[in-house]
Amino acid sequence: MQIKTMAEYFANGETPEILFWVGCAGSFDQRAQKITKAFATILDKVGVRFAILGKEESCTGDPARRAGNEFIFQMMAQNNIAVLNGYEVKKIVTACPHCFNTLRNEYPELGGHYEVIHHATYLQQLIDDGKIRMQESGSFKGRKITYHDSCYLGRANNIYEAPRKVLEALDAELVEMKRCKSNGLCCGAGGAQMFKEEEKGTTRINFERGREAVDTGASVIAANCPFCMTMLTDGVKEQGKEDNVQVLDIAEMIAQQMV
């Protein structure tokens, strides 16, 4: 699969339907790269004309702002906005809730005005439009799946139903954790915590969340965030259930079961 960059589209005088914002984790983390490939495969299969920025994409600045370095955030954001505005980008889809929240809610005050969609919402739209069709007897049919609400998609942006609608298309049994939706528990990586040592306490947050997920009896934990993916995977390992419980992004699940 050959993915064109915005520069290539621009050079040919063409405009893609969407810009796929890959994000740092989706670009460099080996586990998150699988999510990137799965989502790109879906877009390619359904015939969506999409582009990436490639080497012109840099971090949104989210971790810098959360860690308190406003200067670095503003510098990174303004550089990205200059690139995006230079290509006259209108619509952005990303698989990272952190990138989604920053691009959608924090770039406008710096001059970056775009329609920003998280991949969970975009996948729901493709399913509703009949562009994604599922195998009748897919690998997730009838299996117990529990879904983890990431903070930046859930509480920060009030998106709870779109990812659940996507999971419904798999014809699986969705079982909710005790703490879910607006009462969901953070995976432990938000607010730049991903990049610092944990503070003293009785347990790690991701161990607590991993226990809650395993206690549902689900064989699959569905995530929508590369940070959550890392933390939940470690949480499942701490429970000794890595051989019985998979942690997968919803895009990976759809890519596996779509026709």
Given for the second form:
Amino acid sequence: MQIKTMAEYFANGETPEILFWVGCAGSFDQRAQKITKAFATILDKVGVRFAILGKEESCTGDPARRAGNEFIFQMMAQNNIAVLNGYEVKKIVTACPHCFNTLRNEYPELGGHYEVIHHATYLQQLIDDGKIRMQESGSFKGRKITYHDSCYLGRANNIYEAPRKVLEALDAELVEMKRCKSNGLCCGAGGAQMFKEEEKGTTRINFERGREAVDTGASVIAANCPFCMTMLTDGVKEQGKEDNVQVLDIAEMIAQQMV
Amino acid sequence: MHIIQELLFVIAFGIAVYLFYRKARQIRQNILLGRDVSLNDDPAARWKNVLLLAFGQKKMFRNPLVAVLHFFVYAGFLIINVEILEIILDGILGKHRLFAPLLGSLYPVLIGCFEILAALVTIGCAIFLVRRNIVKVKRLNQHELDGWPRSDANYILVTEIVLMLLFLTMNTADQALQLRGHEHYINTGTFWVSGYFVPLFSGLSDGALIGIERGCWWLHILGILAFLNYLPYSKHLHIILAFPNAYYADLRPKGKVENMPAVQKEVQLMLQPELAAAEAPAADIPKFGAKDVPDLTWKNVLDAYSCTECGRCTAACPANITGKKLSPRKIMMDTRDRAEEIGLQIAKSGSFTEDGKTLLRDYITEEELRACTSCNACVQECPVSINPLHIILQLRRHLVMEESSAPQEWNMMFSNIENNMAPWKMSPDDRDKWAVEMNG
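Show the same protein again, this time as the form predicted together with the partner chain rather than the form predicted on its own.
Expanding to the full complex; the earlier chain stays at the top.
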């Protein structure tokens, strides 16, 4: 596989169909890199001409803004917009709901207007268009899967159905947690909490969510966010269930099962 | 004799309306303490919110059982205003059941409907009292409700029950008199609820019945006028402010954080210094974030006055669920308390001067603010479109940008983003390492 950067496309006078915005977690976090690779594999298999920004990509500024540091946010945002506009980017797909939300909702008023799609929606489109086809008897067939709504895809942007539709393609048994969709419980990482200790409480948010997910009896917890991935994995470990319950991104599940 | 009653009524009514107007004006001033923000775009979407959220109670139905009970109380409130209109006109004009001759056979049907609603309101409020005080529903018994907020809730429920019982008793006595053919009490036909209780009054003399009817009439209307004036001091103000608050609700996706044009400009000049020459220097240094109520927007303060402390936000807050100090409801209660405090000071001395207190720290602590995951559960849950997250984020901005107050880990995250373009201490050169690995 040959993953090309925007700069490489540009140098050849070509334009890719989409820009795959990888995000910091997807680039640097070892676990999240697997999601990135899985999504890149899917794009490659279905023959989408995609580019990454590579070393030209920067943090969108999401955690800085939510922690209260608008200066750092503006620096990142304005630099990113300059790069994206420089390449005349039209369509962006990302596997991180935080990047998705910031690029989609917060960049336009700073001059960055793009069609921004989260990979859950994009995968659903590819499945609907028949571009992704699944193996007849995949390894998820009939298994109990529970889906964790990330706050930034769900409540923040009202996307609840796309990831569930993607999971339906796996022919698995989808079981819902008590708190799901617009009632979903946060993994505990949003609002820059990922980057600091939690305040003192009776338990950790991800422990609470991990317990709730494990209680469904599902053997797979499906996530759509690299931060939820980290938090839920820890939550499952706290329940001592890491050998029986996997936490997987929907892109990983599709990549594993597609023909 | 009659004219005295009418005079007394007009005086009582006038005083009540005047007092209400005076307090309402003060609350309006307190709301306008907040900085200006324009929320008038897309009126169609805004009216839709008013219809669905305020009139339709859409979000209440996330919990159907409570929603039905609340709907009775709410519908009772709205519709019984028609009946109050008749009472007020009767009071001013010295008439009795002014609408009866006008409406003819429709009149007992109308009153019958009001009575059914009155009975449902009574039952609803009684169940609410049980939920608060006997079943002790968790969100209705958390710490921030200790003291006045808890009593306030109970006073409201008890008052509503009393007002409804007065209305039903008044009608019962009225009917008993009608059946006896008393000249002043024209026959209107049987009322649907109070009709069943007429036999209870069979042993009473005409005089006693008139006493009961007049007594209940006066207590009912004086109670309503008193209640009107209690509203602005109580969480119950939501019955009025829920409507404008739904109109001014944020129409943008919940994930969008408010932009700061001042910072945007400053960073723009930093990144493109060549623009600075054409730019006139800023007149004054803007404030970053909010420390006190006047730094918030008027919508934030309107939110605070619209809050009825139901705690659906807090019950859904992941930080609160896991025992942290943050409670979105408390953020709203604190904002309202502080706005009242400032308003009182202005009323006394004419202007707001530093009183050594601020919303930040004296009311809302850093620990509370730090615990928020910005998950929007509180915003999602609020039946009247309150946004506690917006206040939290503005206070966080003040902490970080004005006071450089952030946990050490956040400071490291900030410098990592600034220096390495990622929140972790990673080399920017390794950003596409995964791709190099895949390219083989």
